[in-house]
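Presented below, as structure tokens, is a lone chain in the form predicted alone.
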Amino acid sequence: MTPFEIAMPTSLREATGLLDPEDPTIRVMSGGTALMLMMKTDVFHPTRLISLRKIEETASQMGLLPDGRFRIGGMCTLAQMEHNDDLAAFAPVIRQTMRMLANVRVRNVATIGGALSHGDPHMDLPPVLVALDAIAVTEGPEGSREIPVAELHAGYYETVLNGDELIREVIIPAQDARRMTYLKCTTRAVKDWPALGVALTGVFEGDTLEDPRLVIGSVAETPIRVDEAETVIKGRSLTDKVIREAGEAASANVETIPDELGSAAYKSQLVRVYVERALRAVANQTV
């Protein structure tokens, strides 16, 4: 392994000051689960790693805000999110997702800020956070800014983050009585990358689904919100006929990309099947 420096800043602001947008060999390390794999396989050769392990404690904390939103510090591990009862009560879909995500060892060290910044399209959290209408709050030399998670990913391993900008925290708006679910298709192999993930949230007024948010992950370079399927189900009861129509609309309008986990045609069929399953799951939930 090529020798490199390690910096240990004590604040997020100090960490951003150590970054150089013009030098891609300088990287921040939070949990390091993806970064270490890239280094071990000679995909990435750093000249300097900036560890975030000693930055302010608030970066590793989470909790309900006075205005009813929920804040998750960028250094919170996935295991912290899985086991936090307040977060589970606020958005049960996050605990549901975590229990299917990778394995305990990964969840113990991987952080939400690192996971979102990595930009890997085969991840579970991005479509879930998009369906929850979450916002990533960043820190950089010019200050902070808010980026909807729906706009964070720009392509394959690409985000809209600047080269000297880090995710400080993730804010999830109040979900009130929204029902929510996340389903994924995976082989449960060692690396556990999903071939497809479907996140769905919505409010029921009686038997009628209102304000649905349907997001597909892992079939393209970025999470996809499926407006066409949302139009089918919005304001309607989730009968078998409506559910089938929504599945067909999603399959017809989500452009899938083939990869080692399946062909484009196979993934299109997965979209149809798993959208139908997600709709049935929320229809059968009790709040």
Ligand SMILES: Cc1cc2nc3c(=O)[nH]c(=O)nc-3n(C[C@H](O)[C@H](O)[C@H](O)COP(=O)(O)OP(=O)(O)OC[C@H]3O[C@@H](n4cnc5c(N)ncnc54)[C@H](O)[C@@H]3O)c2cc1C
Given for the second form:
Amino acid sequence: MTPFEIAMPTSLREATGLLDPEDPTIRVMSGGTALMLMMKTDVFHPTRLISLRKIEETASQMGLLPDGRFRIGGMCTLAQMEHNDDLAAFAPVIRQTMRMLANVRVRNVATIGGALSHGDPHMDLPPVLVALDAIAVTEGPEGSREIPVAELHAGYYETVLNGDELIREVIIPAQDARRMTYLKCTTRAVKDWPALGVALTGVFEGDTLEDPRLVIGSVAETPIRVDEAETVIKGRSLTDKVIREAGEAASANVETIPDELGSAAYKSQLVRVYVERALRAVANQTV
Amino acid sequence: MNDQAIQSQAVGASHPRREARQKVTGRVEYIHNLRLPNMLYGKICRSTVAHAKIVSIDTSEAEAYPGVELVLTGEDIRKVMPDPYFGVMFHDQPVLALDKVRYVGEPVAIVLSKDSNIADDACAMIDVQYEELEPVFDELEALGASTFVHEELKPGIPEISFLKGVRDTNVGFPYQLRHGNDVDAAFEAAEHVFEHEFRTHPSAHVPLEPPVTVAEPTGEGLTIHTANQSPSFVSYEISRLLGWPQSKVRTRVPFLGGGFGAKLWIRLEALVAAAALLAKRPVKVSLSMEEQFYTITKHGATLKIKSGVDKDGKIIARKCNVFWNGGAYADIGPAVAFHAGMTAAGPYDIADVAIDSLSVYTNRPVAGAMRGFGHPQLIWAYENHTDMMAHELGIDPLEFRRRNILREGAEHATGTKLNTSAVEQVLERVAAGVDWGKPFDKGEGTIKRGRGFAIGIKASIAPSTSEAIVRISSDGSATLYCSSVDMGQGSDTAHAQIVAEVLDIPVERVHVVHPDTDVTPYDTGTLGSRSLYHMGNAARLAALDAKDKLDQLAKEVGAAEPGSNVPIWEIFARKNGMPVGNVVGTASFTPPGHVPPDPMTGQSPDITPYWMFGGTAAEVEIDTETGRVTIVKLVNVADAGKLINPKIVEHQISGASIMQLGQTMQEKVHFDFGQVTNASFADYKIPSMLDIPEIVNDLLDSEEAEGPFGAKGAGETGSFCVSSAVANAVFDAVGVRVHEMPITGETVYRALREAANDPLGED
Ligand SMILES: Cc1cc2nc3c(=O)[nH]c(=O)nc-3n(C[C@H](O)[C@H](O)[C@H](O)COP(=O)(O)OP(=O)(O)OC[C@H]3O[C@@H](n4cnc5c(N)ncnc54)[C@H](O)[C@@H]3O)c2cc1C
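Okay, that was the form predicted alone. Show me the form predicted together with this ligand next.
Let's see the whole complex now, leading with the same chain.
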């Protein structure tokens, strides 16, 4: 390992100024959990790391905004998100997800900014935030942008963020009476990076499901919202038949990528099964 | 019957592990923490191709890099080791590659620097030009291949010198056993013939402390500080390579952060020793976790097994063909082929048996011994096979085994008679462990439940030798000098208990000196569950010898009259004028009676000093929509002889079963054209707490006739039967048979679809 420099800016703005879009060996580090793995396995050799640890305190704060939306600072740790009761009341699926994500040690330091920017497809939070319709607010030399999390990921370890653009915060719109769930499937150890994640949110009107958002994570390069399956369930009551059709539609329309976690054909089967299970879970949720 | 009376509370009680407090407070010595003045760090430049001629190695850029002290290639090693090939069985492994590389990751050069980061960077500057050769990765393909991993075989030890100079083959060692009459004739006569094939994958030992060695030139000699399971062999082999007297090579080993077979024989020692002598400074090489995956694996294997059964459900003939994927160098592979091959017919009474067990060279990392020494792979095959036959014959698997089990006094396929009924007891206890024969909730809907069990047998290593020295001080305390390595299995504690028992002193009064070949005598190595039996006996005999000498001394100084209660210090005071001095007892133990097996038939009237028996039963739950198998419960039954320290034995049994469970359910080394693609704990998943089921360990109340106080080894026993017990339980639950590990959800789901005549697409 070649020695590298560590910078400790005191604001996010200063941090963006230290980045160089032309130089991929300069990166920000928030929790460092993903970066350290990449450095240990020799896939990333930094010349400069910019620690975000000393930036403004608001980056590590979260809470309900006056307009009913929920704001999470980019440096909030996954553990903070897990333990925040307001967030749990606002979107219970986040606490549900955290309990399955990595382990206590990782959650204690990993941040939402890192979790969204890393771009590894095998992650739990991105599909959940897509299903919640969350927005990432960024900061760069040209100012600030709002990017729906649904549009943030561009490919395998790729995001649409510019080289000198950072995530300042994540905003989740009011969920009102939305039901939500996230099902994670691992195929090696019980605790593992997901082989598949299914996030589902939707509003029930009586028996029928309105405005569903069904997002499949981990099986492809980015989280995928499955229109074809959403069409099947939209405005219908979740009978066994509808649930089966939706599972079938998801399985048929999501292109899965084979890797050491499973073949493409097997993952398609998992998609079918877990979509059905997610639908049953929300149908059975007591409000 | 074992007639060694137990008088004090030393033996048979669960004394706490003597190093436990030091370990949890971070005070134990590990070589990873060792820093010597003036020490250089070595980083290894490794082959990027699986099979190639080395055309050239250009080290000039690395040598010119600031901070680099020395760069060595294979040819440089010859300056201190004229014939730089090492190996416990075949002298076939070069210290650094010479003219050829045989696997991805093979050491090609080493860079030395005071700064390990600089050495690491400089490694990347070494330019190696290869002329690639056709590689061969699969053990079956290697058999018929026209490409040869080694142009010529290089046997080292006399027992296999008949292989000398064999050319044009990838077969490293062809073990064979023939018992009874011609098996093929017996198959003709059989009512039913069953034939099945199984595979196992290479897995990794991954002790949490990767291999590490420091070599220190000391004037005339050399000291090797290393994490190694066989310190005596290290001194033996390094002195052979250097052409030095053994007395000049000192090997010392403190605690190991796990071994499991990964740290046997020579790992880094030859390279680091040569580097230190050439640099004339201490040199340290510590492997990364990633490098471990390129250094040693557990054998993958293909196992073909065929049995003939008569009309009464009695197995009358068996043929086994086992092909071990040994990787690029022999290491202990031939002994695994030999040793595991020996018991390939299982703990069954079969008249006619033919076994061929071949270790095969391939262009993969070296496969060595791992906890169980090939037996978990073999038992995987024969206990799946046993259940499959039982089901096809419509006989209950327990009943089928009862009909065929090897009873006390019967002759095992090796020609050695079984001197115990333990195997029958293991069978009954393991079946009882899951209430076999009683009603069972088979689950409903998409969740199905099943249970299964398996039994296995293993012979001990033979011949092998342990030597020990016991010194009694003038205050009556004692010191044990032995070369057994405590790598977490608790041997220090158990050996101290044995010495304390003989001398009738508190266990705390016994100090155990860690392996240091300057002072601790010879031991074959800490492997194959042999230490407690062999070193336990040596320690016991050395303590008895010391005790005799003390009695003798008492006589000499007139303190031995009947009823005399002259304290030990006074005995020494009468002799030496002051209460000072020692008596020293010694012992060398090689189990007597061993008859080497006939090389053509494998037959021997005395093939092993003791047998090991284990059984495991498993209860599983299967999600039929995903195939995912959840292990609900494991029951391990083991014959560990008399328990010197019951708690340690139990931990060994459950530890071994958890390790094997990981390899059964989730661990697999993935290769892409010879390159390991999951060389880290992020992608190679050993079990975490959540993967471990309820485990019940049930130990037989038994005694090993010639064992120290009736004890014998048990470090591997828990590993034997886990895989086949799980596979049998999976079959019980959903009626499909898995032929290849790991038993992932996908494997089971595919088998279910196959059985439903609706196979899942290939990719
Ligand atoms: C042992 C282990 C187990 C894991 N298991 C899981 C699991 O089960 N499920 C799961 O989802 N994930 C898992 N992960 C991945 C984990 O979620 C990520 O490593 C983590 O979320 C990354 O966050 P971080 O703050 O540590 O990021 P860092 O490592 O600090 O950074 C990651 C990347 O994001 C960039 N970055 C960081 N902050 C920002 C920002 N504010 N704006 C723009 N770019 C930024 C960095 O430059 C870097 O490229 C696991 C990780 C480990 C080490």
